[in-house]
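Given as structure tokens, the chain that follows is alone and in the form predicted alone.
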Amino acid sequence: MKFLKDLWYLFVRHMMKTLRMPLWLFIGLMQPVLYLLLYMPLLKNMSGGAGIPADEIAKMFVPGMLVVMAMGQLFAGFSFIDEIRVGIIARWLVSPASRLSIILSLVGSQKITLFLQASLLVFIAFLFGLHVPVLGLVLTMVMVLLVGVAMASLSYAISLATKDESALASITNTFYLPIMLLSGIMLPISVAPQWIKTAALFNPFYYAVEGARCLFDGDYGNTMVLKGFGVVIALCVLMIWLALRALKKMAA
């Protein structure tokens, strides 16, 4: 009971400060809206060429852009350092509350931005004729928000340990466009050279990418859909396992 009470305090304390500045919400959304209104229509022009049947197009490229959106969740200890710089996790540390619950509080205020974001973006698709299955839709927000707390909880645990957004934009920047590229977020990797499908092999967004396209068909006993939930259900355990890591340190 003390443990959800402290959660909600938290989570609270956050959403409050997320609310202060609603600007960030419409942010984050705007470059997977502008890749909806700017690259889907070309795709749309060249299906006869590219072999993917007009109609089909909404679905192959919105579960990339809501893929997309998650992993933007990396982004979210640039905030984060500047309330380590000023004390406040300091103080957060010596309290009574546990260190689950900070990082657990921290991580579900992004989701709850990630959620609106996703369904807005998810609006805009429909209004540009997407039909999806309403089951699939809702796993695929479920792997989506999963994908979120991967990522925020790395961006915490980079933060915790670095302290610096100069370090945290290295690290992210060098990292995030490679495997956001590698997951096949605009194309299926189906499409891509020999070496491109191996390399993505590695990647555990493109089988979350992969799954979501799956779920948006409603094939749901595809064998990527139980493969996208299980990679990212794996990297949730892994990266929130690294905050608190990261945290337990700090406060050593």
Second form
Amino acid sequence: MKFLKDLWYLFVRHMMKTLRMPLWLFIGLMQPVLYLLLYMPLLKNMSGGAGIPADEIAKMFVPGMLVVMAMGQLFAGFSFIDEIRVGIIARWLVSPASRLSIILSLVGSQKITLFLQASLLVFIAFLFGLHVPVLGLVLTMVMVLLVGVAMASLSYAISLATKDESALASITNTFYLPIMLLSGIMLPISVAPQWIKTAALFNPFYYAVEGARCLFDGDYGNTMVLKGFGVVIALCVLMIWLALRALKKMAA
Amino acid sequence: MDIILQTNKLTKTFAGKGRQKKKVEAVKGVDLQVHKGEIFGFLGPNGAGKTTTLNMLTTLLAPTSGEATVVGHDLLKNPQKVREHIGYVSQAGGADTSATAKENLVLQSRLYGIPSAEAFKKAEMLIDRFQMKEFGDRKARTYSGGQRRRLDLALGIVHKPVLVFLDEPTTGLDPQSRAYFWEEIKRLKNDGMTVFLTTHYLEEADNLCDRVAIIDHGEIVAVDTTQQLKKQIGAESITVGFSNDAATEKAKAALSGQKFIEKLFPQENKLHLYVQDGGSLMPEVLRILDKENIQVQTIGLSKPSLDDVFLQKTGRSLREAGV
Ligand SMILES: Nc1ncnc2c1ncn2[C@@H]1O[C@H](COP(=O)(O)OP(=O)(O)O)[C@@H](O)[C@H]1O
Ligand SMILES: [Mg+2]
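Given the form predicted alone above, I would also like to look at the protein as it appears in the form predicted in complex with its partner chain.
Whole complex next, starting from this chain.
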């Protein structure tokens, strides 16, 4: 099938490009290491008095960090804008290549990077004493990758619509922080005042983070797990559709 | 004559951006016919609407109105069929600079549905044909302008399109590279492809194109073979320069009635006179002006060029419209 072939060949091309820039891959992988190395000891000391075991802290914060990491895929558009500018994307669009495969190959190749980053973060968390059930970890990874799919697609959609790095930067920066704070990533929403709790209900990432925390706890039956997946999958479909539409409307 | 591309009132108006929301009428009702097997040139200054027209014809940009048939398929109803049969080398080129020429070519073949074994063979062949052996295994990031342009052109024809669009194929190249590309473009024609190229170089339109459409401000002002276009102008052109507007006006009045002048065209402080036998008529022109006591600053004689055509149709010189 032409769609699958195009998807594969384009995916291989994106991976080759990524592998040829080992510096960026290295920086991308440094990110989770820094998160944990700098953040976990802080939390450890904070909790020292309260006597919360390290395992519990990690369980609380690692899911949130994984989702933050996935949200980092919002920045996927930056190198893409350059490809729009030099005409690579227009060249593909003039060819009969499947449009959906163009978007999905880009999104997919970003998922490899995200998967490596997330795995590294979990591995280091293990060294800090994290214990999670295997199924919970696997499902959390799926959730994180789905968040990444939605974020990368959104980033490509914005890039295609604006073709401008500074526009992409200001849009992402404007939304990144409030969404992050309202998802209870860094601190649980349960300790927040009521209005923040209400606002969080409208934030799709709140469901992703809460869902992932349940999965880490092995609490698979919790409705938050289902809600988390439901919201994130809906978000993926919406964002991929947006990116596809922007691609079709892109004028060289 | 087989028609390979035909447009009917093709129009593109860009919605204005910014506060004033001023609309840009980039292409205004263009009617074109391109014949199978020819090199068709789209000549016009920067901002004339050449790229916008090409983007529409290559399915990248939706026309505001109008229609087109490209290689026998309706552009709007059947863009996928159009894509299969055309090639497009955009002004930006679009080679992937993170990959080698070979990788670029192989991927391009595959996107056109060419099987792997054949894709590799084609890549080798094109690397050979466009003399890219020396650098074909290096990443395209390291290529010189001319080398990069060779790869761009090769990418545009991997699938042997019947119609290939080249947007300003030689802009920014040194004269030697330009000559090389002219030869390669002629070779495309010899291979049976129809070439539709845009340019703002008069020499390029003149040397390379079988027929030329002159476009200005989104409108076609003339279409014909280069010979016919120049023939309409007259056999030769005498250009007389004056020191001020008053003198130009006076000279215009004095020369207007002369039978030997086929066309007379003022441009700033110059008069362009189109005549049959310029060499013997130059003294005559000077005599008339002398009689009227009009000071002549410069006088020159030239064969009419496409620039003269452009000048007559638009009132500006393409050379001076500059780029
Ligand atoms: N995306 C766009 N939005 C608004 N105006 C545009 C856009 N693209 C081109 N234009 C305008 O349309 C006109 C024609 O541009 P173009 O087709 O690129 O000319 P050419 O290729 O002949 O130099 C120019 O005035 C240009 O500024
Ligand atoms: Mg142009």
